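Presented below, as structure tokens, is a lone chain in the form predicted alone.
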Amino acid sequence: MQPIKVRAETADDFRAIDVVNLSAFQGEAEAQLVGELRKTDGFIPDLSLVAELNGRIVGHVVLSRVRLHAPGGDKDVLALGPMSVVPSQSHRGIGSELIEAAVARAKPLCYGAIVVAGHPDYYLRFGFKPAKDWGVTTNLSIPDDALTAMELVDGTLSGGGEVEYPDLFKALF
């Protein structure tokens, strides 16, 4: 198999990213969310990554800035998602490569943590832990165990708090 190339998205990739999200989620909500995220101040172009295989975009992940309302004061953290892989290319490690690349790119940007809403069993294997272990909750309508988190800077999540996702995410949850 050809190596997977992970890189930051460009404007030329937008349509292909939409196709990846449409096929992975079998609906328009995630593709629309990505398009809307690009228009917000929480969007960080270097943290919207595509996976290419044989010159074709087969996966996408985005990390965006969200607020953690914590007892010691509000702080910016990153929210991972949506993350998508074309179904015909699933189970080839593409999602893993995207997540590992996103975490690696996020670390030097001075964000203290990454949170993920959904699919906890998948994200736990990358070092994410149940957010409730830190007392972290979210404004999304999801079960407590569906929120996972990873500290990039030790102590960022100590004391807990509530992650405030933008209203755009509420269409998915």
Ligand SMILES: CC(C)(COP(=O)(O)OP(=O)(O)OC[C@H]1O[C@@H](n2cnc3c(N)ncnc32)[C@H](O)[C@@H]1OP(=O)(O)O)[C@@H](O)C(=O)NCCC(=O)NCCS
Second form
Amino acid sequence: MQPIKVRAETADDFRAIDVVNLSAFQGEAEAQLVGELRKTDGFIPDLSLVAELNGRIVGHVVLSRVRLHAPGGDKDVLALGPMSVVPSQSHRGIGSELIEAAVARAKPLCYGAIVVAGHPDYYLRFGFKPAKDWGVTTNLSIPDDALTAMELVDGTLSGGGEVEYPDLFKALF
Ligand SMILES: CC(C)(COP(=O)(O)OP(=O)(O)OC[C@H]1O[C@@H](n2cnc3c(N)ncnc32)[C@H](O)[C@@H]1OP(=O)(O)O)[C@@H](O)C(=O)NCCC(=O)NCCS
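Structure of the form predicted in complex with this ligand, given the form predicted alone:
First the chain shown before, then all remaining chains and molecules of the complex.
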């Protein structure tokens, strides 16, 4: 397989990213969420990443800023997702490359942690842990086990708290 190039999205990629999300999720909700997320304060263009294979966009992941309401005061953390790889290229490590690149790019931006809602088995392999181990919950309607998290700065999650996802995410959860 040709090497995968992971890079930040540009406006020229928006349609291709929609196609990736539509095909991976077989529905419109995630593509719509990504489009809406771009219009919010929490959107960070450098953390909306595409995976390119032979010049074609085959994967996408976005990390956006969300608020952690913690006992010692609110903190900004990152929420990973939606994330998608076109079905024809899945199981080849593209999703893994996207997550590793996203984590590496998030670290220097000084956010203390990343949270992910959904598919805990997939994310645990990258060093995410059950968020409930820190006492971290969300305002989404998901089981406790469905939230995983990774500290980028030690101690960020140690007091627990509730992650406030924007209402946009409630279309998915
Ligand atoms: C989840 C997804 C992004 C993984 O991308 P990928 O490029 O196939 O990932 P990788 O090749 O790095 O890893 C594949 C491994 O992930 C695991 N995996 C894939 N989908 C999974 C899921 N829904 N739940 C748990 N584990 C999953 C499998 O163990 C797989 O291993 P295998 O190849 O030995 O079967 C991709 O399958 C996808 O777009 N799925 C549909 C959309 C989705 O569910 N997105 C994530 C939630 S926001």
